[in-house]
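Quick heads-up: it's one chain on its own, the form predicted on its own, in structure tokens.
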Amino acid sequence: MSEVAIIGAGYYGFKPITDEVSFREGTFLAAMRAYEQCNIDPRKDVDSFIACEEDFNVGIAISNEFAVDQLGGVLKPVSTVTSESLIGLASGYMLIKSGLCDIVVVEAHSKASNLVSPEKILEFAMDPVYERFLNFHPNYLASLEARNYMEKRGISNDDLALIIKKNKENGLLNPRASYSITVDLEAVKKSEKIFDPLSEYDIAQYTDAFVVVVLASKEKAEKLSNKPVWIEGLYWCSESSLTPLRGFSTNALELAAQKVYDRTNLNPKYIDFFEIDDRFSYRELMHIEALKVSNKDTIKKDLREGRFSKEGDRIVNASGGYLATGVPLDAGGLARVYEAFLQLRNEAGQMQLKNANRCLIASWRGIPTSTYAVCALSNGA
């Protein structure tokens, strides 16, 4: 089977509004560079396309129809991904390890200014007999996880506003990061808590983005790139979305992760980096423990040491993760992957980190789902 390389990506956005161009337009833009970047022809040279589509999200009924001009897939076979876009990549990745395609492109996009409630969205996916009936905000699904877990790893809101401090610091470099801020540790200790024991800065906000990757087969991939970054494993898995059923647990994320590193023959401790789902601090700490990054014995301490920092030696989120750069909806398992991409190719300027050959990629849909996919990239050094 045919190994998979990613040899273009292009993003258009990663802003709180995107008023200058309709979500058909910003896809477009994102398509257009990331061609560019492999000197392909969408209606020639590409053999599948892939939308990562909710269509809650965008308002339309059967959403993908709307994706198929602006990426030049016209008369070509278009698949819809209901889901987060990492699983979407897997998706195309499927298509050319098999044999069936040599060129797949993958789309993903978040026009989250339009939604007046994204809350009320996120209530459909909700339990409609034992969650939805109670008529509470989402994320105070993250207040009773966040207690929880900070309960039982002995975890505090100053440990949670080092998280804060390290990703919104680490995305002023990023220019895809609209929400970085230089942190005032004190200001956050003392902010208001909005869904007890989390304040507005532990919650990422949500941003307009697109994004699009081209995948490409090894015969492809050499033809067309100097600098492809090659996929060297990808899993994903869901537990159930009932709370109570699972608990506050990331069990699916665990056996993502696992099955990646078996297939690969890796551990965390041949990965430079890590670009992991932080749309909660907390969260980040659990993704991390979850990719026995660390473990809930050393989690606390390796934190305070700043192991996870740029300057540590298990960096996770240099580009600022969503606490900097916001989430785009289910674009951010492509958000990471762009992230990624440039790191490989040693194209990330000012966030440029030095040895960056290899990265693990870790997405979450978010609440109130388990669903997660785990993606391990290298430049092939």
Given for the second form:
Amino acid sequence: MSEVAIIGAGYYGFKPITDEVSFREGTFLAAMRAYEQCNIDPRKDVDSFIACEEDFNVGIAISNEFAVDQLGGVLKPVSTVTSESLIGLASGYMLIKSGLCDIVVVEAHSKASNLVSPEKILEFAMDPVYERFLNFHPNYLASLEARNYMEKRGISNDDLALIIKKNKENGLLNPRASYSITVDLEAVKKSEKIFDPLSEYDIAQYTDAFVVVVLASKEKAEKLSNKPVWIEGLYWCSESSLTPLRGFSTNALELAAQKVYDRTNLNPKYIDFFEIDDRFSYRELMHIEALKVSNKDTIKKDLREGRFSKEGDRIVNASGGYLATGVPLDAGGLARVYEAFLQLRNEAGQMQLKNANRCLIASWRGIPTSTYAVCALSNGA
Amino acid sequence: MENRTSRLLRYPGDMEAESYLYTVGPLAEQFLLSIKNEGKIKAAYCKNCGRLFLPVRSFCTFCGKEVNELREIDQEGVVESFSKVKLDSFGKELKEPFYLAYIKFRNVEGGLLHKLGEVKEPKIGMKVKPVFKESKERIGSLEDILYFRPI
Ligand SMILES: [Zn+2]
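What would you give as the form predicted together with the partner chain, now that the form predicted on its own is on the page?
Below is the whole assembly, all chains and molecules, this chain first.
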């Protein structure tokens, strides 16, 4: 079985609104940039394409049928993964691992600015009998979880403000971080807890983004790229679909991460930086625990001591995370792959971390789901 | 794209996905009918693994076997978490904000999402019980429960 590398990655957007392109051109521009990076012609060199689309987010029924043209995939195998894009990456990985393909392209995008009422789409993802009858903004599911978690750990809004500040300010050096800002802690403190106990500061906004990555077998990767980024391991897992049945659990993420650690003989000590879902501030902490980067007894102390900052010993979301870049719907996982790809190739400009040889990415599909994927990437150093 | 000097047009569209009639499922139907007819919350009981759980469905999430029995449970619930809901599902401000809560029941896996009523300052760990609509107004829905109130 061949090793699998990422040899090209391109994006377009990462802006609140991309009215200058439709979803087609946005994807096309991201794809061109990815192909140019590894010098491939999609019409000749690519064996298969994976598109990660969710019809309700695209606003087109059977939207995967729309994915082929802009990727250069006509008359080629194209399949859709209707899930978080890191799970789409896993499908591409398997196509190469199985020996069926040598080069696979994975695409995901967000045209969130086209959604007039994104909260209704989230509500529509909730159980029609047991959850929807209460007619509340779906972010209140996060409110319930946040209050429960904060009480259990003794974490205050001031603690959450440290995450907001860290991520939004990390993003100041990231050209994709449209929501980065110097954070005034007093303003955060005074902000209305509209999603009690969370304020708008605690919740990442949406962004428009298009991301395309090119995967290759070892043989092809070494031919086409002088800086391949290797997929060392990945796994994904889902818990019960019903929020009231599973309660406030991230067991599925813990299990996915443990699989990756076991299969790669890695543990958090060997990871130089983490790119993880932070669409709600408190969620960054829950995910850190699930990845065993900290634990329930040390999390508060580790946070207050700044251990998750760029100067810390367990760097989390140096890119700024979703709090700084915005959430690109299901393209989030692939967006983090892009950030890691730059760091691992020493191409992250002012954002570049000193020792960036291995990254762990953890993605979540957002409320009301419990679907997670984890991926370990390395530059082979 | 390079030949653009102004914003593109936007074309309006709707998804015709407004109306569904969801089948609730055989055991969930019994669950909703016991709320309607008896004014009681019952839980699904899995013969295979012995768990009681909510919400009700005809299979067990934990052991994967078929489930076809409801059992009575203690109606006293515990508030696991709560939030004051100010925005509806369209993001519009509610005229009458309400407390949303996640409520668990003794010896039952899972729980229910519902409203809290007759309460000034909810607390995690607070004990509550359901307040039902008048029996003639019930339709076989979680909306037959008006809210949960502190005991
Ligand atoms: Zn069972």
